[in-house]
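Here's a solo chain for you in structure tokens, the form predicted on its own.
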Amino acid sequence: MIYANDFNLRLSIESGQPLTFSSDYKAVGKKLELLTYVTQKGRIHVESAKNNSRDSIINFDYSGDYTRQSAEREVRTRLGLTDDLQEIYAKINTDQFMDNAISALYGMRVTHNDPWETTLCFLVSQFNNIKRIRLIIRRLINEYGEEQKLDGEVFHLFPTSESLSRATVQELMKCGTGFRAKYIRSVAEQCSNNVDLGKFYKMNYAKAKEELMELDGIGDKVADCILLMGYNKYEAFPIDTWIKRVVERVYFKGRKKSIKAIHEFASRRWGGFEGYAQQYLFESGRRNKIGKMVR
């Protein structure tokens, strides 16, 4: 059992993060939420029960290559429970819009995901919507993830870069990846042969982003998504069309700003926790229909 202070599972899952793309989530009434997801090691099932309006009690079970201790570590890490949310709020609550966003979205955390899982999810996410991203990721899991059997039930683990590197572009396209197939195939091959994804943990944000963007299909926004949710580099501030509109309308009275200018603004305003600020800006903007956003 895990006591999770300042935590809202639904908000964390529904805010366009990798677990949104590869998990099964449902709410049972108003107080119980269920989450099941697979990794490259096994399957994790989480039950989050509301303890009060801001805290939860989490129970979990697991299968595959986990011990009770390693599964608990996986849950704590994956759901961002190791973050000091009060400290983060103190850093990013710089204005009335953000104050309102924090109040409305209290307990939403940035999830901490496996770097390869994060990379694959955001390669698939390009010029895509959540419904279709989920469909593609599920197909990739079922087609290329290692098969597991538990009590007569069959499921598949999250596919490794090696398994996807053995697929052809045409085979990947059958999973609905479209133009993204060539990038998935290329990055999977690179990660299997000569790119150690673990090295980005040791680099500073700027250097890691520069090297990530050398991989096929990874531009500014995707690199920041990977660094934020795969490496916990909170300096990352993913900018797509929608977050650009939010920042321009909320902080620049609708005046157009370049991607570079927005990065510089975010760094000055929320330095060190830009990524957390981005999640609250985006979700608040979506809910308030700033820019008619759909994710």
Second form
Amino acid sequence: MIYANDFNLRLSIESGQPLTFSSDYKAVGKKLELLTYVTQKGRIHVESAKNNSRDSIINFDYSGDYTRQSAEREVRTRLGLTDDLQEIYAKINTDQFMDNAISALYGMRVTHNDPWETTLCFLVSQFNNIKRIRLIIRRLINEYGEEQKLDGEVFHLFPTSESLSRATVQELMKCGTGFRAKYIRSVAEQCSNNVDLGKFYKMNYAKAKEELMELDGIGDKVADCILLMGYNKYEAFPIDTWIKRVVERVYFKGRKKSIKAIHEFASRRWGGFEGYAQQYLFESGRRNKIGKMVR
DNA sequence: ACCCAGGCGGGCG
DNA sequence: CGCCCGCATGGG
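Form predicted on its own done, so how does the form predicted in complex with the DNA look?
Once more the chain from above appears, this time first in line as the rest of the complex follows.
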């Protein structure tokens, strides 16, 4: 059991982050959430006893080669519990809109995900919706992830880049990846040969983004998602259709702004924690359907 | 049936 | 640089 301050598991896993796409989770009744995370070492099964509250008691069990300590560390890291949320809120609570968003989404954290897992998830995400992203990732896991038997049940690990690079574009399309199949193929191949994703940890945000964007199918937005949720570079500010509309509406009186101008705005306003601000803008924009009435 | 979804690359002026 | 287009596919 872990006691976590300022944490809401439901919000954190339902806000379209990679752990949502690649883990099994479901609501049981109205207050229990489950998260099953399978790694090479074994399986971690998380349930939160409390929901919609400022603090959570996180119950979890584990099997395989995890020890109690390593499992707890995995849970804390992956759920973003290693960050001081109060400090982050102090930085991003710059106005009434953000203040409302923080109140409504209190305890939502940016999760910490494996870089390759994050890369694949956001390649799949482009011009797609969250429900279908989840469906496609689940198919890729079942089709290309190494099989593991734990507790008499069969699980699949998240597919490696090597595994996916052996597939043809046509085979990848059978999982519903559509026009993204060629990007997945290309990036998987690069990541299993000449590109070591680990190197981006050591680079600063700007340099890492520049190099990520050289990969096929990774543009401005996907690169920022990878850097934010895969490397926890909080200067990243992914701009999707939601964020663009929310920022234009809330901060520019509805006037159209370029991607470049929005990046500059975010950097000036939330410098250092743009990514956290983005997660709150994204989720509150979606919930309130801000900008749904476009021409 | 039609519309849209956590964009991107390529072609154009 | 900005603008516009096509792109695969499942769910509303």
